[in-house]
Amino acid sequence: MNFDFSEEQTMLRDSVARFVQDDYDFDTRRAIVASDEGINRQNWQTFAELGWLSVPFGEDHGGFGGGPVDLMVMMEEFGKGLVVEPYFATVVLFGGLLRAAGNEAQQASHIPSIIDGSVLGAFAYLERQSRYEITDVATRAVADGDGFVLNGEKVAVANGANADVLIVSARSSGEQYDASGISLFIVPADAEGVERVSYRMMDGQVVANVVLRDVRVGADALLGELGGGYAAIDRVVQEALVALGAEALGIMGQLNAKTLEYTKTREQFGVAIGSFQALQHRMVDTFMSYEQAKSMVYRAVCALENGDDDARRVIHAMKVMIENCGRHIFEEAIQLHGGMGLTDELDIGHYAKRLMMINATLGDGDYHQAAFSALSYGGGHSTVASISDAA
């Protein structure tokens, strides 16, 4: 199998890392994230100028249209930066929805707005009580003359403190827990109604809890059919887990590369400590779950690129995989820094917060595992053996 990238493909990945190379060093970031939007709106302009805001989307909206290849290149490189301003949550989640579900009105109003980097976005799904079960929906969606009210709550909604427009999962008929009977709507964060309480998470990003109280919408902010929401939603969900995993990815080649130069630079009893064996050995396992993962990763892509009929599974596999290689390399790399390797002076601190966010990031490993297993096996086996097996 031909694993090589195309022209195009190499030339955006190498457009994000002199970005990331010349523009967002750790100390840049530091200030971003202490900032009190938490992004910076000017690199934000930079993305779209570079046409990174336009690879997904299709060329009838003047977007690149790119494919998963395209999103994990430059997802990678990201990781590599740490970067936090939220082209996940905008481009990824909230700009996969629109191009899943929204009609033609509704990608001509929004879609050329994120490409062109004036509006932000972001996709309110999470509640209290939900965890990780997309399909646990409590927010309601009542019809209202020739539109809707929608009460409720949606928590740590990624962007949601500088998100100018929400899609927001609300429930418009059945139980708490049926897929169906999940509505999108597109709500102007300003909206009366709309109240947002923003606080940071453990890697610094800014999310939001966002309450809606008889918030108003026109029929025209219905996204797709009403009621069958959740279709367009977990199509999303897959491309932003393979997203998800090729950042993780580039954090895990950082922190291998970050500590095996550490290891060449730091001396014990006269010698650097990275001619020890036992160290040796270490690193060598670290790259060995690196590998491991980059596998998985590129296996998923491909996966969802041609439309294989394991792709679920697959990525499910991924996200295990993800989780237990990066825990394994981002505990090796804080252990082998020693003391310094937990301060906020230093970046592999960050690194290692970064990836235990993206591992609690539409669901956990043992979340996947259990999903994994059920499709598989119908919820008999769940080994990790059996989850090498997706590769």
Given for the second form:
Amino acid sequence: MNFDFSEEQTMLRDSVARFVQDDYDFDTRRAIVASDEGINRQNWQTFAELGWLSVPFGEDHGGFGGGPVDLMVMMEEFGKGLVVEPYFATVVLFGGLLRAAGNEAQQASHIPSIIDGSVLGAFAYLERQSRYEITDVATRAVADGDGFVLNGEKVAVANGANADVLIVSARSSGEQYDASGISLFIVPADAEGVERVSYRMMDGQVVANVVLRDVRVGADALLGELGGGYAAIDRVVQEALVALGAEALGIMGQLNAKTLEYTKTREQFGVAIGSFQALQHRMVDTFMSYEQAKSMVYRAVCALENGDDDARRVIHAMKVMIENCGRHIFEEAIQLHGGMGLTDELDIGHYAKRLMMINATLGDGDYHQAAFSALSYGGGHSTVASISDAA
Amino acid sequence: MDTSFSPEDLAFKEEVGAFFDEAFTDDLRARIKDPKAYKEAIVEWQKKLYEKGWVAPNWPVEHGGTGWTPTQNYIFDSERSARGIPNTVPFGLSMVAPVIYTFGNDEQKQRFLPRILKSEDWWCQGYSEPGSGSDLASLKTKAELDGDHYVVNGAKIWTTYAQHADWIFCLVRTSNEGKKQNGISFLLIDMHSEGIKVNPIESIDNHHSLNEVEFNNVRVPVANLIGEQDKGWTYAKALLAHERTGIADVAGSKRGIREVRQLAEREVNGGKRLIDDPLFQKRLSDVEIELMALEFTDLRVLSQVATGGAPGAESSLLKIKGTEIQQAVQTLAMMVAAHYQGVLPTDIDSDVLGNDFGMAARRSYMYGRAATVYGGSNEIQKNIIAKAVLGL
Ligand SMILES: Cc1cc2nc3c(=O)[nH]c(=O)nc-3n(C[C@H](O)[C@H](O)[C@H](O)COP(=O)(O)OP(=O)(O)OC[C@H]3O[C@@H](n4cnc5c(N)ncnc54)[C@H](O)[C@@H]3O)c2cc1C
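Could I have the structure of this protein in the form predicted in complex with the partner chain, to go alongside the form predicted on its own above?
Every chain and every other molecule in the complex is listed next, the one we just looked at coming first.
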């Protein structure tokens, strides 16, 4: 039993922490969010130079060969700084799918350009009717000559507006909710027939709806097996959920620390408000929520790293915990800051908004609670059913 | 025990409902929701109510009130809220006016009340200060007598709609002697006076309703002092009772639940409607059950008032439970909106966006966090119940 990080992991964590501390204060971040692209390309180059973009990739493509723990320590620090540069979209999702399903040629052509920071990517999987069901795919892929023609629409694609290359899920066979019959395609964002409408989310993310009208791609655009894309998606989603959990953990820690600090300094009735027992107990509760969330993220990361049989169930549980503890913590943080907590100027609300969007990414707490219950006690949950279909 | 309405009350309900349905047009509804059109639209609506004679139900009849029974007031409020019609802006009609007609002199009544009734002046409330929120009595903005004027210096914060206001009613410090509650005065200040500066504060819902108001040697005629100097705290406390009526807003939450339900019927997850999801049903029914109870708690308090009891610390209960339920409903709307809960204001059409309610859900949820903070935070309300009801 050992909860310590390796020397390399500690260095990685410290390097992200230093960047956040020195180059990513809240005002800097605010200016980045307000800029046209909503991200800072220079920061992205810094990420490349510091080797962060290489972390999960194999050494054969110039990667660092890191695992879930390495990703976790970084994401937690990104969370603390509310970093908006698209690490999650580009490295975890886009890069993850290339790792999981790409053939040698695809990996060789895309991974190095992720690592050197020259390409931003996105995974276009949501559709306007799909809510949290990734297998609900109405976008169509039809074979045409030795390639495919794609038609459909993806919505709220994270980093969709800035991405150079998209990975798109499309149905090549089967019915709307089937896990089998989903295929993945690598589509340049400027391909003919791709139209993007971008908008902003409350957590600073720039997202896009992506309309695909008769988009022609070659056979080499198919990522993984035809109709077998869901297995790769599922694998990447597991990693991505743990990464999001780590980011959420970083945010929760910040919210608690800042709120604690505030209650020690804000005075009313001639004393610090932190001296009121009614508030002390509330902060003890949020402290405990944080510790429980941390344990669950650690547990999930270990399960994933070790490939435990129980990993899927643990990860569902973690996402539930992240939502419950996160909501508890951010709601209390706002409340205990009084009027200050209601301002856009203070960072508290921005941490809250990112937590809310993490909750709404890749299934909310209820979605994962249903999946957890189905796995644990039986009964039907659509994703669980689809996974066994696909298997 | 009989909680049914009398035939007269039922007829009144019909009458009120019919008026709302006719007078509150879709156009008004849309403009009130648009921050740019808000002020003009809400004033237009208040003028319609004024013409009907219903703009100030709580006022004494001689000043323009309706003389309704508490039950009629309740019905009026419920019918309004059930239609999603916003309340009148409280600062003039419900906050300062009762202070003026209760504690003001005749000259003040004649000068201010008719204009408030006709929505000719926009008022804002200058109580809170950067250092004085929950502990309001510690306020420091000071007013010093100089001939027949007070000279006001200091700053107020969180002043809702100060950017629209013609007048602000302020608590100011006129003495530092004795208990801190004793040296406070109630002053009406023209917002167009020299030396007033309004600084906008953007709130968490990405809108501008909050402000900081600075006072730099602002000269205020002594004629604008309400009642006696140094007695303002007593007047302000009396006003709190008015602020709390309708605070539970049961009808508004009922409407919210209905909307959440309708949205959840439209949303589909993996082929299953969200409304059929047992977890979601549990969440929705939890809120609805709490609200069913609150509706009767509200009526019980109302009947106490009707039979002569003053709404006392019970209104704290209504505030706490009412706001908790409002927030729970807002949270459910966010859950229904899924990833669309994050959408910021955009020019993109909802057809193109793929969603028509996420943005509104976000705004309500984010601003809704304030309901447990303002009007005496829920923690302060609990302190009141502990002390005044439980004798702790
Ligand atoms: C949206 C909005 C609109 C507003 N509009 C107006 C307006 O128009 N005019 C106006 O004058 N004011 C307005 N206010 C101000 C509002 O009345 C204050 O925010 C409120 O009184 C709380 O004060 P504070 O913000 O200074 O918080 P604080 O008093 O600093 O409180 C911080 C936290 O400590 C808790 N706390 C404080 N004392 C105790 C205690 N004794 N026991 C337990 N917990 C305690 C509070 O509940 C809160 O959670 C508005 C506020 C908001 C958010």
